[in-house]
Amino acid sequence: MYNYTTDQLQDLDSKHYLHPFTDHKKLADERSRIITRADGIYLWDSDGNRYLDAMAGLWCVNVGYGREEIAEAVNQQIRELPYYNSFFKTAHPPAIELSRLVCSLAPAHLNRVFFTGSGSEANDTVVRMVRFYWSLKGLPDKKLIISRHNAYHGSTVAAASLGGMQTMHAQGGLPIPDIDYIGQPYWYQDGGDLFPEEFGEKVADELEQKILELGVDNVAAFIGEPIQGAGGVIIPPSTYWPRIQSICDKYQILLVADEVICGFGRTGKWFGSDYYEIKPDLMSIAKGLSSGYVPIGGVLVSDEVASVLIEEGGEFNHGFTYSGHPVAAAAAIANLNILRDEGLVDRVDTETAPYIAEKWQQLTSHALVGEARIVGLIGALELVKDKTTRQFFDDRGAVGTLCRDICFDSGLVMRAIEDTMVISPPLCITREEIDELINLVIRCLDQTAKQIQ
């Protein structure tokens, strides 16, 4: 389609394209990898090298690449109605049908959805909607939102503020006011001598302490990913979410589940909230909603919250030009139909998740691996200096970056978050492809260990 050589593409990229989350000086020296096509769980670059994409793009290509059903749905919609907005008492069939479909798959108490263009926009919407809700209830001072240290909820000003990543806050004068943080349920790093279940309760209890510190009448909501993705695939102990739910219920604050990564089958259930049996008041969605084929996100809203928004009246002064975009909605409908009709979520739950979990746990025998954790098709390997003491490497992140680069050179896409190697493969991955993935991981771990010696 584009009649350029790899060198020409890299030159043009360096001259014109500013990449997200990138040190552009380093990139100019190292030059970009140019991905040109994809199919199933595989990618190819402009030099013909093939990669097993164990990250499903960026946690999102749940149905895999190259699905003609989605391409056809987009083609048909773009010819019939390429765009119209949802402002001024207007709607169109794709947005209406997607609303119905998403709500039919969500937990039973979530029956309204507000569409956005991304997960970051979804979490911006959460901030606005939470505060609007309490204002309508006559409690305008109830606007503080509690999040977690090292949480990631997007990169817009409000979403980055909801996140608890200090490196992001250091740029741009973040966070915005009225957001506070508690600890994360990262047992391997922070659990010390406590059993995981004890640690889960301890760190969850920080929420109650923070509510009391800030004042119950001031706290509006708590937000958390069921499993922290970009934080390092932090899988909470089994005691964590039940305690969080009970604290939110006790103090009547809204529980927000950020399902941007966990949603649409990643855990082997339709949503991470299903997996952990929690009942969020708001649920942020994106990524797997369209498998990344077309940008779209949203916020699922509980019946109780929606009833206040509707019955109390007053304009919600918030929205986007592309809210409920008809082409994005058509892509999402086709994607969700594939997930449902082909039983991909159930297949993860009963077949591929148990299969990969057994093999993933066996990786703890590797000299570099301190912990191997996985739920559904989202997993992590902690690369450590000393397994017996859970001691991390001194130059945190250097070994992970080395391993990530070795993975690329070996035909495997695996992400490094400091020295935690993470995977999130397409839900369509087969047992044979899981075997290939595990063999590649072992090879890359061996090469990493050899180089750091």
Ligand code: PXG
Second form
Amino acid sequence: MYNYTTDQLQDLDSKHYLHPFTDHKKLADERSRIITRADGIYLWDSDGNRYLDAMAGLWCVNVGYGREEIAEAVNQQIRELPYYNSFFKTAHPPAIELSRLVCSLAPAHLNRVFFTGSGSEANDTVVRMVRFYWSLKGLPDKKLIISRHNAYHGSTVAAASLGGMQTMHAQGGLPIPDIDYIGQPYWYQDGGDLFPEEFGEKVADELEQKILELGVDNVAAFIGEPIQGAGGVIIPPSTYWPRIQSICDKYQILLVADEVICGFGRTGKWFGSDYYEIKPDLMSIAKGLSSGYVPIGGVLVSDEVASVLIEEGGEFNHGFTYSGHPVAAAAAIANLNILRDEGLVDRVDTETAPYIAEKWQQLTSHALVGEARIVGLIGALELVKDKTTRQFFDDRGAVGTLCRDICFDSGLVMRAIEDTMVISPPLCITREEIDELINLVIRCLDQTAKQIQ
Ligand code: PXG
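Now that you have shown the form predicted on its own, what about the form predicted in complex with this ligand?
In what comes next, the whole complex appears, and the chain from above leads the way.
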């Protein structure tokens, strides 16, 4: 579509384009890989190389690339009504229909949705909403939000503050006040001699200790990703979420599930909250809502919270130009219809997840792999120095980066988070494509092992 050579694109890229989460000095030497097209689970670069995209873009292209139905819906909507807002007693059919559809798929007690342009904006909305809720209940001191170290909730000021990433807090004077953190349920790294189930209860109990330390009258909510994604696909022990739920219930703290990655089928259920059988008061959504075709996010709100906001709140002074954007809503509707009508979520649950799980588990026989964990189609491999003692490499992250680069050069997109290799492939992936994915992973692990010898 654009008449440039790869070289020209790379030159212009390094001259003008500031990338997200990127060291530009390094990138100027290494140069960007230019991705030009995609279909199904595959990407192609400007030199014609093909890659199996085991990350579904950035954990988002749930239906896979190249779906005509979404292109058609977007095309039609742009022609009919490319933009209008819902601020001043107006609305439009796509935003209304998407609200209905999303609420019909969500847990039964979540029947209202506020739309945003991204997952970060969704979590910013959560911060304001939970604090507004408690002030309406006559408890304005309940404004502290408890999150977890190594959580990822986005990159805006409030969302990055909710997140527990030290490297993000270190830049730009974060976190904002009234956010606190407890440990993460990362058994492989932190579990020591405990069984995973014991460890799950122990870290969940940190929530109770934190609530008591801060004073229950000061705590508004707890927020967590059902499975942490960007933190390294941390799949909590089975005891973790039931204990968190019961602590939130006991102290009447709002439970916020950040479903930006887990939502829309990633775990084989519609939401991570369905998978773990938790009952969140609010749910942040984005990514799989539109399979990333057009940016859109949102917050699903429980009947109880919505009733207070609506009955007592008057105007909620919050909203975005692009809240409920008609084109994004049209893309999301087409996307959700594909997920539902093609039974993709059920197919993950009953067919592809069990199929990949068995093969994934077998990867633990590889010398580098200390643990292989997977739920639905979100999984991780821990690359370690010594698997008998769960000892990580000394220069943490170096082997992961090497493996990631080998993967790219071998036609596989698999992300490294320190030395944890993670996958989150499109939900449309077939058994044959899973075979191909696993074979590529084995080949890349072998090469990584060879190079570090
Ligand atoms: N919550 C979660 C759980 C996320 O994973 C966000 C919120 C923010 O969404 P937006 O749409 O504002 O990006 C995310 C985003 C990574 C990576 O390196 C992950 C995300 C974003 C960028 C990089 O894995 N997740």
